[in-house]
Amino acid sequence: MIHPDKNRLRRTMLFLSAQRPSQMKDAYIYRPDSVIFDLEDAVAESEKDAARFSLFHTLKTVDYGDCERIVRINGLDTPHWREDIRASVAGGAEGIRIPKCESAQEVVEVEAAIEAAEEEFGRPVGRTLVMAAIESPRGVLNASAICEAGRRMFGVAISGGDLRKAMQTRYYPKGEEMLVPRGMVLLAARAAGVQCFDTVFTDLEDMEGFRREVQQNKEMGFDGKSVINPRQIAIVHEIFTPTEREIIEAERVVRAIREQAAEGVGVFTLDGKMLDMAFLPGAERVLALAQAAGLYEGDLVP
C-alpha cells in the first residue's frame, strides 16, 4: 500500500458542481490549493448519472498540476455513492469527501469501496484518501471515532449550513453559534493527527464579514476553508500563509531550540521570552506551510 501526503497544504477546498464541466475544465487557473467536483448537493437528482460521466472525463484529461482533485460523493443512504466512487477512482482522483458523515462505520465502508475499486481500475492500493463532512450534532458528537475510523483519513470538514438548522440557530457574525461545534471537531482532528477545515462562507458580497471569519478560523486552529467563489481564494491564502516576519521568527525559534537541546539545555529565553521543546512543533509547522507556500527554502523543515 502506498503512502500518499496526508498533510499537504490545503488552504483552500473550492467547491465545483459536476454538473458543470465548463466550471470544472478551468478551475485550476485560481489556484485553489484543492478543488472539491460535487456529485451531491449541486447536482439534480436525474443528472447524477451524467453528472459523473462529465466527472470522469475531467479527471482523465484536465491536468490539474499540483492542485488536489477530491470528489464529494453521495450520501452512503443514497443509491448513488458506491458508482461516485468507481468512477472518482477509476478518473484519478486523490481524495474522497464523505457528506453528513455521522459515525465511524461510514468511513470504513467508504475505504472498503475505494480499495475494491483502486484493485478493479488498476490504481495504487492506498492512493486514494478519505475526508468526511461533520454536519450534524450527532456527527459533532461523534467526530473523534470519525477522525480515528481510517488508515486513508486525512482531515474533517465542518460544515455549518445544516448544522445551524439543527442547532436551532442562525448565522451570526462573530460566530457565536458555530464555537462549540468548531471546537469540538477541531479537538477531535488534532488528537486523530489529521487537518480540519471550516465551512463555507455564502454571502459574497460581504467580503469584510468573509475575512474576519478567515481570521478567526486561523486564530482557533484550522488548517483552511472551504471555498465556493474564486474571489475567496486570495484572503484565504493571505490569511493561512505565514507573513515574512512569522518566518523569520519561526526559523530564528527552531535553529535556537535544536542548538540548545544539542548542549542538553530544555528550558531558556530568546528575546526575553521563555523557550523549550514545547515551542518546537508550531515553530517548525510555520516553515513547513511556509515551504509548501514557496515562500522558505532552508534546511531546517522536519
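All of these numbers come straight from a predicted model, not from anything done at the bench. Numbering follows the first chain given and starts at 1. Compared with the form predicted together with the partner chain:
- Hinge residue for the rigid-body motion between the two forms, chosen from V130, G160, Q195, F240: F240.
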The other form holds:
Amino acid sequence: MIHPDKNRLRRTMLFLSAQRPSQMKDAYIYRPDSVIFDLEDAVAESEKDAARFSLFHTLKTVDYGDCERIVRINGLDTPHWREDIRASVAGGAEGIRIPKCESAQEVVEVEAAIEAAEEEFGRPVGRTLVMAAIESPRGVLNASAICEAGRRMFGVAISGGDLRKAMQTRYYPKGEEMLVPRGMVLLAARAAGVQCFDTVFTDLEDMEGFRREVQQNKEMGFDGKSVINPRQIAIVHEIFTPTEREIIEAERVVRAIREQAAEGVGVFTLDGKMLDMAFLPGAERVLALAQAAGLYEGDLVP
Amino acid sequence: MKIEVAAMAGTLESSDVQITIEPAEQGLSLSISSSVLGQYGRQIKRVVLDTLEGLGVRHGRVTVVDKGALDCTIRARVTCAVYRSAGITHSIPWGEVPVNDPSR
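Given the form predicted on its own, corresponding form predicted together with the partner chain:
Let us now look at the entire complex, which starts with that chain.
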C-alpha cells in the first residue's frame, strides 16, 4: 500500500527545529502545505536524543490538521538516522527527508529501515513516504537514479547552501549560478514522475529577492519551495496561485478531455488548439492549486 | 525504570521546560517553579507524575522549571531525562513511551 497523498499539493515546506518547542507547538496556524521537523542541522549533537523525544510527542499529540508532517533525519553517515526513523514512524510522520543524498542506494537503505519500523510499531507498511535532498554535485549527477530508487519516493529538493559552495560560487540575484543544477534535478524528477522543490532563501530582509526567486521557481516548473520563516509562506502561495483566466481555461480543458475520452476520442481541438490526454495532468494541477487558494470549488480536482 | 544518576533535559526558553531528575531512597518528590504556577501548577504536576508512572519510575527527586510548556513538551522532557539517567539514547521502545491521553 502506498500513501494516497503521494502527489498532494506541496507549495511550501516549512522547516522547524525539533529541538525548539516554541517552533513546533503551533506552526500549523501559518498554513504551510507541509512542515519539516528538523533533526539534522538545527539540532546540536548533544541534543539529538532530546529532539527525538520532542518530535515523537509532537507527532503523537499536536493536531496539524491537513498539514503534512515530514521529518528531516540525520545523514546516513551518522549514528542517528536509524533511531530518527524509528521515532518518526512510531510517532506517525507522513514522510522522511533524506539529507545530502548522493545515491540510489541511500534511498534503498532508508526505505528498508522505514519498512522495519512500520512493522515494529504496527503502522501500515508503505504508509510513510520518502523525499531526498540533493545538496552536492554528485547528488545532482545521480538525481535520476535517486528519483527512481524507491516506491515511497514522492519528490526531491535541491538544497543550495552546500551546493553553491561545492560549485565555487554563491547566491546571485538572477540565479544563473543555480540554473544548471535546478534544471538537471527538475528533469530527473519529471522523468521519474516525482515532485521537485527548490532550496530555501535565507535572507529574510530581502523579500523582493525572495519574490523574484519564487517567480523563477514557478516559471521553471517547480512544485514548491522549502521555507524557513512563516513570513515567506503567503508569497509562495500567492505566486503559485493560478490567475482567473488560467483557472477557467483549465476547467474547460479538463471537462473537454474527460468528455471526449468517455466517447473514445483521444485527440480533438478546443478553440482551435489541439488537445489530448497529455494536457490533463497540467490542467488538473492548475485546478488543485486554485482549490488550495480557495479560488475553485468545483468537482474536477481528482 | 530506576533513576541511577542525575540527568537533565530541556531548556529555559519560552514554551520549554527544564527537568532535572536525581536518585532518591524512598518515593517521588517534586519541586515545580513556573510563571503560570497558580493556573497550571496542578496540571504540570499531574503530567509529570503520570509520565513517571508510565515509565515505571517510583523513586526520585524531580525539579521542574516551566516556561509555559505544552503537556506534550513536559512529557518529552521528563521521558528524555529518565532515559538519559539510564544512559539510553538509542533503541528506545517508542511503542511503550507514555503519551498524552486525549480522554483526560
